[in-house]
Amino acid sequence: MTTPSASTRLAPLTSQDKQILQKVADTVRVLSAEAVEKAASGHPGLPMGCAELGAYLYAYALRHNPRNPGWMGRDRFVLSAGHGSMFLYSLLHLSGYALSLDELKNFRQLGSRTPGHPEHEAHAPGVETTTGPLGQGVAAATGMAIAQKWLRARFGAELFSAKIVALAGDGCMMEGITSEAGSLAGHLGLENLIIIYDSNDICLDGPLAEAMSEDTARRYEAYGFNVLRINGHDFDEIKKAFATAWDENTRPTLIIAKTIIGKGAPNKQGTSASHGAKLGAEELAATKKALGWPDEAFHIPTEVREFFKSRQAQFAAYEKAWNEKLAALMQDPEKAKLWETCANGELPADYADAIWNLDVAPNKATRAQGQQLIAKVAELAPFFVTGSADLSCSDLTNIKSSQFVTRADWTQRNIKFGVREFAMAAANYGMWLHGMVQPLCGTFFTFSDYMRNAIRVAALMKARVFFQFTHDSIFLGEDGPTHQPIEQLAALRAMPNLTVFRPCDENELKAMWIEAWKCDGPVAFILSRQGIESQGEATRSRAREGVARGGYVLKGEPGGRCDVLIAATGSEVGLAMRAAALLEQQGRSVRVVSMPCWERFEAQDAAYREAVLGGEVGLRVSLEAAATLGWHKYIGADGLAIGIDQFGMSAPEKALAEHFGFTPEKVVERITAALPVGA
């Protein structure tokens, strides 16, 4: 079966289509309006400038089916302008999706399916990711376009032909971020991505002429885009402009579309007054009465309830005809169980053993024993993709059995992200919403700050999306203090619904891969420059388990009286072995524990992490190659805590330790004069 192109699917509009488009329309002005003016508070302004853009999109321009929100087929729409929310809701009601009036009248309340910026479809189904940091969508459709050309490349373009639509408005432009995915989409091709540009001229602030004054559609001429013009209040520029952008197959599309704000108030439209506030009820009064519209509230015309209903067959007969090429591609027995494994994120059985069993060489970096278990994973897992932000030579991301993917070659496994860490995150997460991919992306750690707000996002949709980041302290030496993590892991380790992994070997390297696949949630991989010594038959023996409990007793026994009990992550495992066993020349008993990985040790029972920290110990001491915030709740603020509260130095990595006070010697003089008296 042939798929129909965009212009001769997209109909020539009658007068008659036109009339009930601009129902619909109505509809969504009225709707957000009333919804921001019901709950105090809220973004009329792109709703109500943007309503003709949308109720073509959801009415024609998408092959979306409302019964189905998850059929992958589909085509997506991301509102990267996540204030204007109520845009998308009012569509998601009138076309279909079980998203109830009641839920729009709940705008912005407690529990609602409806809150103040989009959230991934556990609110509301349709809604394709979480957006409201200004941009992030527009990078996040990025990954999204992404995650379906490299699918594309392995299932056949007969089952991965949709677009990927964002909605984008001045704010998103001023983004770097946006920038960032722009160049990088423009750069692979991909012809499969839509930024719809919402330019109204208006900011919260007031006019855009305050603050911008670029030439945007030159802008991304240069990335490479096909840039078209529209007036985004008429039917006709819309659907040409659409039909246009779904046929384009070399190069994505930036609509830009000249609207009101705020259209149809009267005396608030094309102002900053309706941007960010209700328009008072006076205001709200004057638009029904401007737009023809009844005083009752919420009120849904008849012929927009009886119109999108009678579309219902269309939105289904998309799903059909894809389901039945899907059928078609099932009947070969090699592709039919790779799109099993894919589509289901399916392991092998014997994954966790395969990982455990592999021999990786000791004494090295983790990063890049991380490599060669990257190597492995790959080979167990057909649907795992890697990038790096034009550091795979140093981060060890790339997957070595493979090449970089390029805008004419999307069978590789390797992306190159450039130097663009934000968009990198966040399109990582935008490949994993996708389905179908596991991705992992990797920088330095110092530059994990470049790309914290899209983890955070991540984090929020509790999307499973592994982030590498190695040279992870001051031990990468001679790059100095720019580039020396110091408050890095306290800060990930704050973030809820991340899990943050810091091997000391390679035999936790290796649980944490089995477990990281177990996560609810984006896992980070926090992963050394220098080499590390191995902690050989101790962790061999003992960290599968124990990296799955996120800390345990590497050396003493759990529980019971000790004088000495250091706790460390990574690197300093081995420098805490080693100050030990001077502790022990001295007399002094010693647990050393091992702490790879803090959520997962807040997971446990009481009595679990009572035995690991816990019993008649002299003194608890943390050591750790970064910002000691967070250490005292486990050992306790009369513990002693050995960290870097400072900003690192350049220098070599030996000079550094000695400086620091990160060898044997002087961990085991601080811990001496920590000592109670007379211990």
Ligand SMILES: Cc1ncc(C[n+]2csc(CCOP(=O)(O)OP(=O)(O)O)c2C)c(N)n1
The other form holds:
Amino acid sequence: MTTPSASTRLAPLTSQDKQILQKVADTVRVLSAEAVEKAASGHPGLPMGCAELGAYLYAYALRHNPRNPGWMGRDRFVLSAGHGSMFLYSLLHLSGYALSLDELKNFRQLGSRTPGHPEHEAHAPGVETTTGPLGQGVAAATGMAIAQKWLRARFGAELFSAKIVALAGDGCMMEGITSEAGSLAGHLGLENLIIIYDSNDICLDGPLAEAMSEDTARRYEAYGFNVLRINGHDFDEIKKAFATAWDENTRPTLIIAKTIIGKGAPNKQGTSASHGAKLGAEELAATKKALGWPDEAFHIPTEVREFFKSRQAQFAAYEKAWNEKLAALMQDPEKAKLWETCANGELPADYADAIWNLDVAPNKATRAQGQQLIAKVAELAPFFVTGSADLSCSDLTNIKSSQFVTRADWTQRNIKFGVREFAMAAANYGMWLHGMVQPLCGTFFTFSDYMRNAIRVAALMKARVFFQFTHDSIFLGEDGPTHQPIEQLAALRAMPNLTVFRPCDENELKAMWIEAWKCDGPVAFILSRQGIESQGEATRSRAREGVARGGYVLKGEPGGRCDVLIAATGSEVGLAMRAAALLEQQGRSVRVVSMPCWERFEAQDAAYREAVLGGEVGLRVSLEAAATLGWHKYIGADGLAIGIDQFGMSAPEKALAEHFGFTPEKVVERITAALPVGA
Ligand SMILES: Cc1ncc(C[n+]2csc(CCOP(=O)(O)OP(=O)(O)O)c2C)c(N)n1
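May I ask for the structure of the form predicted in complex with the named molecule now, the form predicted on its own having been displayed?
Now the full complex is given, and it begins with the chain already shown.
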């Protein structure tokens, strides 16, 4: 595989080139400092320190087209050190993206497209991913690089040889997620990944040396990176390093760029004083003076404007050349069809029926049934890719008809992310952001905590990653409390934009898979390790609509009167049904509500919710083998929440059920005790 040669693609730098690049860099410096000054908040240090790198990147290195930020063939730039957001905004504005100077003047203000940290394209075109939590951008970029290589194996190197460039600071380099991502990228030989390390030796609290002293270059060499060291203010060195990185065919690249934080601010450069606060009027004035800048605020030199105007033809030409290659590919009807399917993320029109009519064995663990669904989905969606953090044998996320991706074989559909949960989660949203793939990744539910902030960033962006979390309660048994989730359900339900499903059997599972594709944001599948009793006809007849609505009456009738209402999810739905049968033997009327998805239920109108949970009800009970937090909003302050508000224990499943009161008899005991006297 050959990538287009950067050395031939990039114009040689003349002294005139360097002059204009320096002007661009200084414009980035001053614009960034001015915006932070006006907002009286923000981080001028990184944009000022990385200005030369940014100028060269946006002017020459990136094959992008600012007039069409969504062009699939573009190189992608991720500012992992998201606090330096003005770096990105300045360059997007200058290079011709639809981000006005007024937006730069509105930095960090309510409703602006220039928020404190870069937020995905809903805010500014050209922002490839939301960043800010340090290190995550590197893992997201790794995911984008993975998506590129995966698509290259299907559509060819002509179309998928873009580079993914991430800019990381000292902070990113200290984060564990960056190590996970680096280790993975080296292992997979992601030659399309370029990490620029803004090595300025200063972080928020002061000199880096007080917190980090390892040899980063050797660390990355050990991961399998090609490591280059440059002076990040020298255009010749920058050009050479980028040319080498763009030409690299086997290894990811780390460019360690030594820079001076806040460069250009005469008194604050090189110190943490320029990291995260405005320079102050005096220092800003001194900066402008030192750079030979006019007093006028937000000044952009005409030659900088003219320069980027002159670059637009080249930017457009990149896309045009790529479009011609795409047109050639489209001559092949089979490839053309596959392209359309992947590009539109299209499922067959009858996908819901195809899923619903699948013959799935009842009375099994939902993770096991889930694997059958995954196989079906893989058939329906050729752009569907799965991955696991070394648990595919257990979380059963892998597509059985396919093998695992290796650095030499990207035609496969399962990815071994290794035991790197956090990077896996961020890489998965990176894959989704890249486009043309639908990722799913899995691990044990309790380890969703390792991934949590990446799930959160995915939710913030409404990136539709499917997260499959298995071993969903204490009933995983002997592995004990470290592995038994308790508070994770409540924690995920509290996250905006995330849809959480906990199906009770194969029918709810199928309905979940139908609904997951309609979600606008990440989706969490919470599946059991242990076998679960199927609800048979009850869910067969009601779950398809019921799951879509998030909660539904599984036994009894909506509204009306009953002595006891039990709302449950997942494995506890079967338990609720058994407890209901015992209560009925005592002559009590019982309604059982299955609530596999709170978010969907919340989205229903009041009349529907009232019909499911309301009416003349003697006692409302919730039943879930997890923290009870949140249930009282459905069962009322006087309802009985049966859950587990303590950590679990290591023991066989049955012993745990007895101990924690999750048997039909014990549930009935508690309900009977809670019923009003005489009821
Ligand atoms: C996960 C995470 N932890 C902490 C922070 C807060 N924070 C923002 S920038 C920063 C220091 C980063 O230092 P460096 O990468 O060297 O940035 P520079 O000083 O060069 O701008 C910290 C701790 C964050 N944004 N994300």
